[in-house]
Amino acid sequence: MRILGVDPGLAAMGWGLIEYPNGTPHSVRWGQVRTSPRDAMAQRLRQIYHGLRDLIRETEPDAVAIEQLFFATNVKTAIVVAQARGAAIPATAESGVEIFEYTPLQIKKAVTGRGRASKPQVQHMVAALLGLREIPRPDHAADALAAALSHAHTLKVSRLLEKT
């Protein structure tokens, strides 16, 4: 199974594609679909609708995880960050591909082990947990990979359930 996470953002969208076979993640690669703040809104928007699109028909993953919007105190940057999603699902639902959207504390808990985990400790997680020497960059793409790992996770723990 192939799954591609998702950090959404106006500025840097990023991405990281995990493969899954028997219940051992590896990464596979990663990056960002960037945009210039010199670009109308439209224009930005249509980029990451465009660029994810793309990826997803390079890449054939089986499943998308996303991360949700994190609702916190600056709410320009939110509407903004939802703005951004806004462009990404609707390229995944015209792939065709199932997306699948995960929380922040979803993700943190996922990965570390704990819902209130640093960005630092999320990030040292997925460099150890892929078997890289190195924490990815640029931080985007290891949240990517984080929510791409989140819903790894998840479909362990399905298949143990289904088993009982």
Second form
There are 2 protein chains.
Amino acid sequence: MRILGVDPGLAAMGWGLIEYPNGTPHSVRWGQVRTSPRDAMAQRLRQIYHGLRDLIRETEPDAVAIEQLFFATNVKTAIVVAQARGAAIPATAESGVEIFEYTPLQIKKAVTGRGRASKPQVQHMVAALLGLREIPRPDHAADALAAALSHAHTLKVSRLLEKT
Amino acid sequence: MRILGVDPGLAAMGWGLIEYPNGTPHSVRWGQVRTSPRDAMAQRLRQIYHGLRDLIRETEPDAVAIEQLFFATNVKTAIVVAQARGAAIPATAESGVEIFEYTPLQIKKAVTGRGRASKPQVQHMVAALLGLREIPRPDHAADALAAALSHAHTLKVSRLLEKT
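The form predicted in complex with a further copy of the same chain, contrasted with the form predicted on its own above:
Every component of the complex follows; first up is the chain already shown.
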């Protein structure tokens, strides 16, 4: 099972790929797709769309996991992120990969066991769960890996439930 | 010159095509692409993306005109519209058609001559400018035609400026 986590933003879309042959993550890669503020909005949204489409072709994931939008206090930021998210999601359709959305609460719970964990705590657990010595950078990539881990966790739980 | 105007929303994406061989609109078509609230968000965003891509293939416009997002008082609505907009814009890239963004103010000015025109006034002028007996329905399609007319107007103005 290969899961691609995605954390879309306008300036940078973080991504993280985990491979889960059995219970333990096998190999991990991460990075980000950047767009320039010098380009027009339409151009940047296209870059996000193409960036994710190329990434899916390259990494051939079985599933894509993405954080559901939370309603930020800053409306302007929320709208910009929403547009970037809207551009990223259709890119998954091209390759027929299924996309799964997780709320920030679900991600925190899946990764740390607690819904009220802080961002550094989540990042710390991402590194621990993936057997990494350091927290993956940039932040967008760590968030993307957290989304991927949440999907892996959900699959594991549903398999356990099937067995009972 | 064929201009496709687009008014993206999540439940319905309005579109309107105008043909401008010289100063007067020649032929006009409009409609909307609907998505169902029973489908998941990711599915609906994909439908918007594919809907616009198919529409561009079918109508072969020279340019796409879209209303720039205004910051609504209702954050939740704004975020939903922003996602739909983010999904629509990359669809224009596939066919290499250029996309032009117009603010609500620019659209009102281009269509009615006044930046503070009401929605019914804009719709009334859309019908008048296009030689239609009735206001195009649904509202999303009328808004899409207004965006297309704004682009036609901008082109006309820039041609006039070139001549001076």
